[in-house]
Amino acid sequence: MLRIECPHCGARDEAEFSCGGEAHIARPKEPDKLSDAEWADYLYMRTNPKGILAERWCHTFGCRRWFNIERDTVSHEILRVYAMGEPRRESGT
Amino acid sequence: MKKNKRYSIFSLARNARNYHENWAAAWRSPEPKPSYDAIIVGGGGHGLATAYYLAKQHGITNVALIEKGPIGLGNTGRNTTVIRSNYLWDESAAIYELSLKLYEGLSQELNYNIMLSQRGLVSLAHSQHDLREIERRVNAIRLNGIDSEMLSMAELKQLIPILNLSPNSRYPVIGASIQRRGGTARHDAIAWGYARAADDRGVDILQHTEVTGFRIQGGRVEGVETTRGFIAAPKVGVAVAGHSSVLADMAGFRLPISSHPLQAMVSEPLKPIFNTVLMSAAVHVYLSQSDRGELVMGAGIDKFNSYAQRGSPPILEDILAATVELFPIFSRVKMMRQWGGIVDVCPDASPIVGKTPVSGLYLNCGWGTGGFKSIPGSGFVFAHTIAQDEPHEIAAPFSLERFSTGALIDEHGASGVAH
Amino acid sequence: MKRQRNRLDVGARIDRSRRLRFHFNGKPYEGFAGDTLASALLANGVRVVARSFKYHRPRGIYSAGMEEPNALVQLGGGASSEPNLRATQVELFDGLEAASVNCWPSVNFDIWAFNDRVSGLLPAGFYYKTFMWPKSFWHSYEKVIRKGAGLGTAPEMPDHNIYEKRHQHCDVLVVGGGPAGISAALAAGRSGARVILADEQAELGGALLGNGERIEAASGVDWAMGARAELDGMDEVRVLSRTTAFGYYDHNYVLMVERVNDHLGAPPGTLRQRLWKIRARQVVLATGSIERPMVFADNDRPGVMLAGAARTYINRFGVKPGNRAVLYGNNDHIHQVALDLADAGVRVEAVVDVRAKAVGEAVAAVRERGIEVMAGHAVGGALGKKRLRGVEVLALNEKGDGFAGDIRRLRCDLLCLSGGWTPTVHLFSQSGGKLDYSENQACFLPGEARQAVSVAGAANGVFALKGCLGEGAAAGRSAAGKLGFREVGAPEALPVAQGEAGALMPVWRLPPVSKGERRFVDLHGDVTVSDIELAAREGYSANEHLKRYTSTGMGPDQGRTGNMHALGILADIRGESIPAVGTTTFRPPYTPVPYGVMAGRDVGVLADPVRMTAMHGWHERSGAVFDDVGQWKRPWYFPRTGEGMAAAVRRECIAARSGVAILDASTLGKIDIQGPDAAKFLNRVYTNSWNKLAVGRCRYGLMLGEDGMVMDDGVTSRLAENHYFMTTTSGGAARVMAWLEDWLQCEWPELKVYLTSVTEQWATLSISGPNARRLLSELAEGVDLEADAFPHMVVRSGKVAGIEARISRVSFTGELGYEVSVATSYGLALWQAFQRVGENYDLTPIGTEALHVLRAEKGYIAVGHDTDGSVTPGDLGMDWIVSKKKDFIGRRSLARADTMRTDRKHFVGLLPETRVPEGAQIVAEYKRRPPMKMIGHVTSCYDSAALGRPIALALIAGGRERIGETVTIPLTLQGRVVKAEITSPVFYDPKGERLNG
């Protein structure tokens, strides 16, 4: 059971949160200009790294706010918690 | 099969006389050759079956199977061993039914007892919505020529007398379906049986050999870089459930896959008490009893990405609460061992079997929670796809292109367990 | 009742004044308070207590703790029956009843022991090689094999005890209450840190309880009791006895089971066990170690026992585990135990030590007593069957890896073994920590940690008492110190204890003395040295393959006493070092955990929360039949006395079409949307345009996933300039709310829009039928209900039955209809007011089934009923609601190759000859036998009172182009075939005149 530092409420058990999957997948500004393959890339294709993953979490049973974290998908260690809209770190994948 | 290797009650008795000291190794441990006609990456059930069918169905025997550890220890050795083909969509039904049919003859074909136990698989309905979905599935399955029936409450009670059928439970059981040909098989035996049979036909099984990269020239694969050096082959098939994205990344493309933990557990051994396989979508559990007497249970996936082969305890608490609710007499039975696998999850909960953007590189992944039950069928159609450089007709709908065209095969909920 | 013939007269931690009666295998016995079932059985001279898993060999008590591989028992009966408990862990209580498992008819005469006679045919993995012929026979073989396997039996009745869960945070969690753990807890506690000390035994002390060692002038036990008193006096320290930490998960999350009253027999209705969920800032593992045995022929005979266990039975329980003993091992411990045995009056025949040079204090002391020390010797085999009668001893060669010289027989009924210790690193390994192999100690030790955890004492390879005390204190101090807690003043001086032990000499396997002999490595699973050799020969020589092929370590004891030997033997065969061969993965739980305690209170009515509307009580009193919709209980129909479902639903439908009907619509999801960008937001999440919706108007909206598939629908009203009120499906409410928040927060943070879920805040009822307006007009105040003033799809505020209300003129039945919403606390009052006034209108309460019939007659979709996540608006014939002018979620996906296909499944009506089950499949070309090509399925089907015939809705490939065609619905389950004509999905009042009336 992960312990996640909600930026608004503090550290809470994973059970209070929902995971929104990979972060920094921006919705294309002009979907009509994309090919089917480009649209599929946005819609379905994921990096799914073994290692550091930037992902979105929502404190569903708390403040209901979304935020980003960087988490190691092997050790489950959480390396960083940051606001929605903040860019990922240079070193992140 | 060479004569001195063949298994039977007679060879067992013969060997007992000399204290079983003359059995041959089930498979060789060869040194890698510099090149092969085909390489299969991944020594789980899917990879081993693919290598076997390449040799058997297509006469391609100069094959290397590359596995980073010992064979069969990923999801093949970590699942709850359930086998069934009661899938909703025609495409899914076709591939899982092919698999089930192959399973039905596999002990004899491989000369290795896989302990296929077709004791019936029961799916429970707890609401009108569940019942409607089960009814839809059963009708579709039957018209696809696959066995499936609805069970009356009286039949259900007779089949599983220990099941809580009280109308006062929180989500009372109000109906059920059964696939009588569904059941379980011994997971390790699938890996070892295919390995032994593939080896017998000339396949080199290279354990403790890790792929570190692909050699790709002009969009064509030329072979794989490994911890034991470069191995050349014009065709490379990848079947590495859990790590598909990692390998795809080495080949330079992305997949519509997330890797998630899937947890399972067994109880201490009990005398026979439960003789079917049971699944309940509404209360998120599936359950069977192994030949050792352990109750084997699994649940839905953990929601976050992970490569750690471990999940979070709330999932266990949920499965066990659901189990005690369905089987109040199991409250004092004890959980003995608990573990996790890493499953590839596709957006439509259906697999990807076919060609990739790299010519000569083929992919088999995304089986989610359906990996074990599909091993023979998957290996069969994947071998065809590799041998012919053209998808087998049963594999064709499971192409990577479907994510661009939108022709998804949405089996969400169809596995009977919420994702 | 038999006398406790092996009980010592004085000493030990039992209360001889409290006699406890118990039954084992139906026979009455007596023990004392403080006994375990195992110690009481030994006291009474019971030797054979169990049968092994595979060969059903007679087995006795082998250990004194959780590592016990043999003595599994079934405890109690009926609702208290519990399978597979270790007799060594069951605390004796008055009236205890236990029985051996896995034997028939009795443990002393077991038919299944035939397996032992034919064991030559049953080597490791024999089942993979046979039972394949004839093909269909495996099922028959399996039935027999299944009966032979398994251990205890599942209870026959539901559990009569209850369980609970507790969540707890602490600064330092110390696992293990032996000398190291106690020292750690003392050091951390003295610094003021919040400490939890969890120990699986009934009282603190760990190994001190059994080994008789001393600390300064006091006995080790007295020291532990003193420490307990000090810990109990600290406000921030909690000591949990009878508590096993069994799982170490991510981020220092540790699960523990406290056995609250098992030791009192857990009377019915009482709290039996408690699950502790601990989030610790620091963890100190002082989990001790487990003694290893020695391996030789027939090393499983009753009377063969771990040396430490024999010592514990004497010192802790006052039981002589035998009368004539031989000790065999590779370290000093056997000599220490020999002295304790001799002191207890056991005749010690010899101490057999594989070390050629057995020297040191303990060895000298043994020699001094005149006990023979056979240095450089090994036991080759044990004699006897149901009880040990003697051992065969041989001299070892110079290298110590083979025999030299003749067999010498020694008579004995007790053989105590010590092959060194295996640190209990399970929790450390579960925490993600790495293990390092120690060549001198021949065991795996904790290495690099992954979490905030340290390991102290025997679990860390420090086996001598002095070291345990020091390391424990240092670990406790350091853990607290990392969190900023410091001991006030100088740390207390360490108590002085005995010195170090001599080195051990690992011996994993010796050559067989005779061909075909059976040397057990895993006693529980009957895995022998030959099995391991066979597995390696056949290529299953990876450690994990070996484990699976031979089932080593797969039993309830998890191979605690055998795994290291298996690994050592495998390394020996492969000619590699042990660390090269590796260790197996340690998986939770550390010891088996009952399902009941993991389930806790989440069973029965508490399995999942029940959501009920404000009117629920009225529905119940009115005899409603309910259906579960998500967590909601919704009235399905309201049968009158003696009325069946079909008649009730028909009556309800007729009322709505000809009079007036009332429905509890409170479960509809409701979202309050405010902010200047609200319309812009709705434009993005709905397929249609919201730019021109006037204040006071309502509009139907369809919501898609980004994949273009229909996800939810509902009516949204504009209450004010920047204020909207959205309704969603009942089942989709939470999902839609979360989904909208996701888009708003993550993708469009620039939009000024605020969402509030108000599903629970509003109670809603819906009335529909030709008399709806007249009925409402009797209760509504200050609202003009006339058709021109209050047309369809308009919302007004006013008072209804004196209650502030929102009234929407909307309809899901196709009749004139209104939804009236009030604050939830007034919901029942509103409903009752309608019932009072409604008497004059024959107002009929209807359930969801009638609603479905009515909406199906109108061809309205029910999301999740007629759709399944693979249906686009086009498929539903709802292109009219899809804007061409703007982007919205899912729009691009509608223009993909597959979603543009013209032969997709279309939503159409069906006129079947008879009613068919929903989910029935449709074929164009019927064949007598499957397979046949399906072109779609029936999504909804009802007997329509209004049309006087069955109607259905369906998804059919190219359906809109097939209107007028006849298709076939093969009902193979029912054995009939139904024909149906494809029609428009709108069966009733296609022009919508009634609705607008």
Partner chain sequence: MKKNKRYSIFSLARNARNYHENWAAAWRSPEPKPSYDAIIVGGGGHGLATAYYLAKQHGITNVALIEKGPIGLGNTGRNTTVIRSNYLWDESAAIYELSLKLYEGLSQELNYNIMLSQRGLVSLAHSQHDLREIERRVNAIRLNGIDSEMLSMAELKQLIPILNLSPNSRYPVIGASIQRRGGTARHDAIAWGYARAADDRGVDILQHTEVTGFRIQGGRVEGVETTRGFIAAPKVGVAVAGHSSVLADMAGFRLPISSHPLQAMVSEPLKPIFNTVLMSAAVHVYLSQSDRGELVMGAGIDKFNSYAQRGSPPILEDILAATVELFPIFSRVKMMRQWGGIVDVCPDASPIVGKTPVSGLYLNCGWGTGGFKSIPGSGFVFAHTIAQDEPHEIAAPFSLERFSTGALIDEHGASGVAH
Given for the second form:
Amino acid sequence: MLRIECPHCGARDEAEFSCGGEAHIARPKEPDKLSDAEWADYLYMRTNPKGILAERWCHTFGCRRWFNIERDTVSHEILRVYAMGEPRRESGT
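With the form predicted in complex with the partner chain done, generate the form predicted on its own in the same format.
Keep in mind that what follows is only the chain, not its partners or any molecules around it.
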């Protein structure tokens, strides 16, 4: 089980949290103008890398606030926890 450092409540067990998927996915500015293929790409296509991934998490059974985590998908090591709205780091930093 992961130990996640909620930026608002401190360290808690993973069971208190819900993963919301990949972070920093921008909603289309004009969704009505997208083709079905473009809309499907926005909804379903994610990078799914083997390595470092920025994810959105919610402290569901705590403060109920959203935040981001940079996590290594191979080792599950949490490299960084940061607030929603903060930019992700560039690769290799």
